[in-house]
Every structure is written in C-alpha cells, then in structure tokens.
Amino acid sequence: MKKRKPLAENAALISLLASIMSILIGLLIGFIVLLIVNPGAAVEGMAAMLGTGFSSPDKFGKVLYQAAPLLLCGLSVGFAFQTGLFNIGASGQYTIGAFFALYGAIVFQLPWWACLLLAMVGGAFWGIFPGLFKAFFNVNEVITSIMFNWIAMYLVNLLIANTPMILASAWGATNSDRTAALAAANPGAILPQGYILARLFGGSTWINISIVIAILAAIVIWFVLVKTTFGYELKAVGNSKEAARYAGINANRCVIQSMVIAGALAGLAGGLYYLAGTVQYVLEKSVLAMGFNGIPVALLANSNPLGTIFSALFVSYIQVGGSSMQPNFSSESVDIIISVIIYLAAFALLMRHIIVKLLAKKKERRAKA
C-alpha cells in the first residue's frame, strides 16, 4: 500500500490550507466591518453577500460571467509570477484586448471568434514593451508595466473618440462616450451562450461560452508549465536567471515571451467581458480595475493555474453578493467591505508560510521527545 505523504512534505495540500485560512479570515475582518457600519444589518449584509450568488440561475449566471475575466487575469499574473515576473500591467493589457475586440466586432464587422483573437494579439502586444526593458535594459516590470497601463487607458480613449463608427452615437444611440451596443452593432460579434450552458441556466442574460474558453486557458497554462520543456525553461529563468544562462537557457528570449503570454491571457479577459454585448467600453477616468482584481486572484492560488479557476469564482461570487448588501449599506460600504475580503484573501502565501512553520516546529519537538 502507497505510504501517505505527511502534511508537512504535501506542499498541494499546505497551499488549500493556506488558501481556506486566508478566506475566513477575510470574512471575519468584512464582517467586523459590517458591525462597524451598521449593527443592525450586519447578519443579514453576510447571509446576502454569501448567499445572493446561489439565489437564482440569473445570479449564478452572473457569478460565472464575471468569474471569467477575472480568472484569465488571475493567470496572465499567476503565469507572469512563475517565471519570476511581477505583471502589474494586466489592466493595461485587458484594455488595449478590449480595444482591439470591439474595433474588429464593430468596425470590421468580425465574428466573435475573430475579434477573440485580436484581442489576444492587442494584449500580447502591449504584454511586450515591459519584457522587452526587463530582458534588454533590467528595467523593474513594475514601473513600466504601470506606465503603460496609464498609456493603455488613454490612448484607447483618444482612438474610440476619433473613431466616429465606433461610437454608440454612430448606431442609432444618443451616447457619444461609449462603444456601440453590439446588439446594434454587430450581433455575430457577441459570444454564443452554448447549447448546454443555456438550459442550464435558464436563458440567463449573463451565461456565455467565455467562462469555458478561461477554465481551458487556465488547463492550457497549466499543462505548459508542469508538462512541457518551455514551461521548464520558464520557471528557471524565474527560480534563478543567471543559473538558467549557465544551464544554456535563452534567459532573456524566455523573459519577452513570459510577458508576452501574460499579456495575451490579459488582453483575451478584455476581449471575453465586452464581446458578451450586456456591457460597453465607456471612456474612462481611471485605469481599469479588472487588472489588478487579477493579482489576489493569483495569490489566493499560490499562482497555480488550476486553482486560479476557483479563487476567480470565489472573487466573483462575493462581488455579485456584495451588490446585494444595498441599501441596508451603501455603495461606498460594500466596496470597502468587498475589498477588505477579497485583499485578505491574497494573504494565502503569508498563511503557507506560516502553516510551513508551525509544522515544522510540531516535528522538530517530537524529534526531541
């Protein structure tokens, strides 16, 4: 019979541990904030935040029409991060995929499969800028991935403004500081519900195929870096660049291409949340928070591309239950509160370590005794 692994060595294992610890704590501190705000409706602001995703078909729906996003972005961090890279520039990806999908939806009139990859290449494209200082010039991946997302956010302004056939106003609407509804626009664009996810789901406005095409990407991401030789060579770059080099790994040439893969993950979510045609691109103020919601979806899974695809779901269930909570508190309250969660959450890799450590001293008084 195979010897059980013990807790201490069963790193898989230490990581859900971890992750479990870390959502409960994040509860508890929401809940804490929920008395501080309003007592009377604490309880009943919990049991809706908890329970409004499994409520209805429509809820779930939106559960799953969220969690996509979210979760493609979870991995364009968490695979960045496995090669040694901080992505702080998924937003500026997601937006420059979002970009390139609606003007291939709208201006060239594509299918929705056509205008995914676009929005694939929009992100890979802008995924490249911050590989190419790292690899070429060490430039921190930080400073000018969030440089570019300020770049990325206004330079989609400035073409969707000057772009008139993009333009809700172009289509029949009064609007002038948003895409076109695809319903008008351009309905081939918009991604098919599938035939299993709709009776599922009973016709539910939200449900779309997009939630599958991101739990494939995620298995996709996975199998890359566990199964292949590239994804090998990625993760010694990340463990140890100079180590790599002297193994005879093109260090730098595996730097551009970990942001570049990155970036079309990110550019894809962007693509994936606007193709749904239940939202437009509105001309924005500030840079995009999809992005970053994507960096504690990664923590939370200790960047693994598999849990990745349950830590999104989880992201997004309490965001859909957050909406709930009005008007016992108010809008400001419940992203407060929603943020305190979901940010202590991402504390999984601290709650690993510290699991790691009281094993360890478990172990080492039972060595002495």
Partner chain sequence: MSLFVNIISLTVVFAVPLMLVALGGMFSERSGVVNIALEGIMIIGALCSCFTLKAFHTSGFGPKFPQLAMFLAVLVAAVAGMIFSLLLAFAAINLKADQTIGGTALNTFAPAFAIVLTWAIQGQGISTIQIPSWIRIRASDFGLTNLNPIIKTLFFKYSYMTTPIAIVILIVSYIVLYKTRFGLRLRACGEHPQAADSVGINVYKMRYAGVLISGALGGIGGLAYIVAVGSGFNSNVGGYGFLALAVMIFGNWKPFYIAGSAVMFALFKVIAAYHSVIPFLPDLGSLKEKSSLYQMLPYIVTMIVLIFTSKKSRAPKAEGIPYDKGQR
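Could I see the form predicted in complex with its partner chain next, after the form predicted alone?
The next block holds one chain only.
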C-alpha cells in the first residue's frame, strides 16, 4: 500500500507557501511605505499596481512581453543556484546576448531565429568567464560576475558606437546613441507575433512568440535538471562539491557547464527583448536591471524551472502595474516590494530547513516511543 506523504513533508507545498507568504509581506510593506510617504494616494497607487495588468488585452500583452526575458533571466539564476552558484552576472550575459542578436540582425541581416541563436552564443560566452575563474582560480563567482556586468556594459557601448552600420543614424534616423529600429533595418529579424497569439491579443503591439519560447526553455531546463544524468551531476555538485567529487563527478567541469548554460539563457533573454522590434538598445550608463530582476524570479520559484514561469509572470505583472502608478509614485516603487521579497527569500531556505529539522525530530521521538 502506498502511504500518502504528510502535508508538512511536501517540499513543493512548503516552497509555494513560503513564496506566497513573502509576496504578501512584500505587498504589505510596500503599501506601508507608500502610506507613509504619500498617504492620500497610497490606496490608488496600490490599486494601479495590482489592477493594471489585467485591465486590457494590450496591458496583458505587455505583461507577457516583459515576462519572457524575466523568465529566462530567472531560469539563468535558478539554474546556477542548482549547481551552488550565485549568478549575479545575468545582467552582463543579457547585455552581451542583446548585442550579439542586434549585430546579427542589423549588420549580418539574419532572420530572427538565427539572431536568437547568436544571442545564446553571446550569453554563453560571457557566462563562461565566472565559470572558468571559479574552476581554475577559485575566484568567487559573485565577484567575477559583478566585474563582468560592468565590463559588458562598457564593452557593448564601445562596440555599438564604433559600428556605424548598427546605429540608427545609418538607417534613416538621426540619433547615433542607439541601435537602428528593426522595422527599418531588417524586418525579418523581428520576432513573429504567432498566429494564435495575434488573434488573442488583436490590438496589442507588445505580443509576440517570445513568451512561448521562454516557457519552452523552462520545460527543457526542467527536463535536463530532473530527468537527465547531467542534471543530476550538476545538482550533486550544488549540494556538496566534495561529495560529488568523491563520487567521480568532475566538479570543475560541472561549474563551467552550469555557468555556460546559465549565460546562454540570460543571453537568449536579451535577444528576445530587443528583437521584439519595440525597443532599441540605447548606450547605457549603468548596468541593465533585467538581469538583476531574474534574482527575485528565481528565488520566488525556489529555483524550480516550472515555478519560474509563474514567478516571472507575477514580477512582470506588478512591474507593468508599477509604470501606471505615476504621477503619484515613480514606477520604481515596485522595486521596494521586490526587494522585500528578495530579503525574505534570503532566509526562506533557512525556514524550510528548520521545518524539515523539526519534522525529523518528531519522527525520532515517535520511533523511540
């Protein structure tokens, strides 16, 4: 007879409850901050944040459009977490991926799918550095990632500014501080809307197949982690590097492989975002926020690839809502809620650990009695 697991031992349920708790606490603290700084408009502001995403097909289209890169950045961070690595460098990998995609689209005039492959190559290339530094020189991947985020941003500025053909000014526009609009430079590189999606969101300019690609990526990553030996090895290294090594797993190789895949995912995110045709890459002064937003997405999902789909939709949803909180509040207000969620996630692992420990003790006592 198959025994049913008691509720409290169901790890997935505990994770889900912990995530919902941290979302609620985040919303509450966000509301309190808004209430303190601008009491008159706080309720209206929160209503805008929580209500906008579903208010029209166009807005929901925007939620899906932004959720796609968030989902991939979340997958990137989460995948590295599974191997015990903190990929704070998703931002840099995302930036390099975006550059590779745009270079392919505008300079090589490639179709969109080839540009996406290039984006993955670019992200993987940038992800290999933290992996190599960790594996061969034992340099903490957090430090390498932070440095490479800034190197990526300045490098891409430098490369774009010195590639006349990629600039908007080469394609009939006047600005030379951004890449060309894809509609003018290479319409074939713009992601297709997809037959069904276009029907569903008839009026939305935002919608395209990026969300489908992102969800497929999540399923593939889930499969790799749960159903393959390779994924098992990566997780083994994440749980205990020494034990994995003792079992004959090449831990250094796993670290590099994990970072390369994480980089490819973040790079793909950059490709999806900039190949939508709605935005141009403008020379940046600070590291792009998208990669960092992958961190709360991964944490909320407890690094589970399938959970990442939902946490990305949630983060995207409140971000779209946040941009309609103006003029009373700046759209950055949403980041307060996100920061609380990250903060709580920092010791969510610990809380889960405590629950498991308590249960183990109870069992021990029962066994003794």
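Note that the coordinates shown come from a computational prediction; the quantities given were computed from them, not determined experimentally. We call the rigid core whatever largest set of C-alpha positions still superposes within 1.5 Å between the two forms. Numbering follows the first chain given and starts at 1.
**Q** Aligned on the rigid core, do the two forms place the Cα of I337 2 Å or more apart, comparing between the two forms?
**A** For I337, whose C-alpha is compared between the two forms after core superposition, the shift is 2 Å or more.
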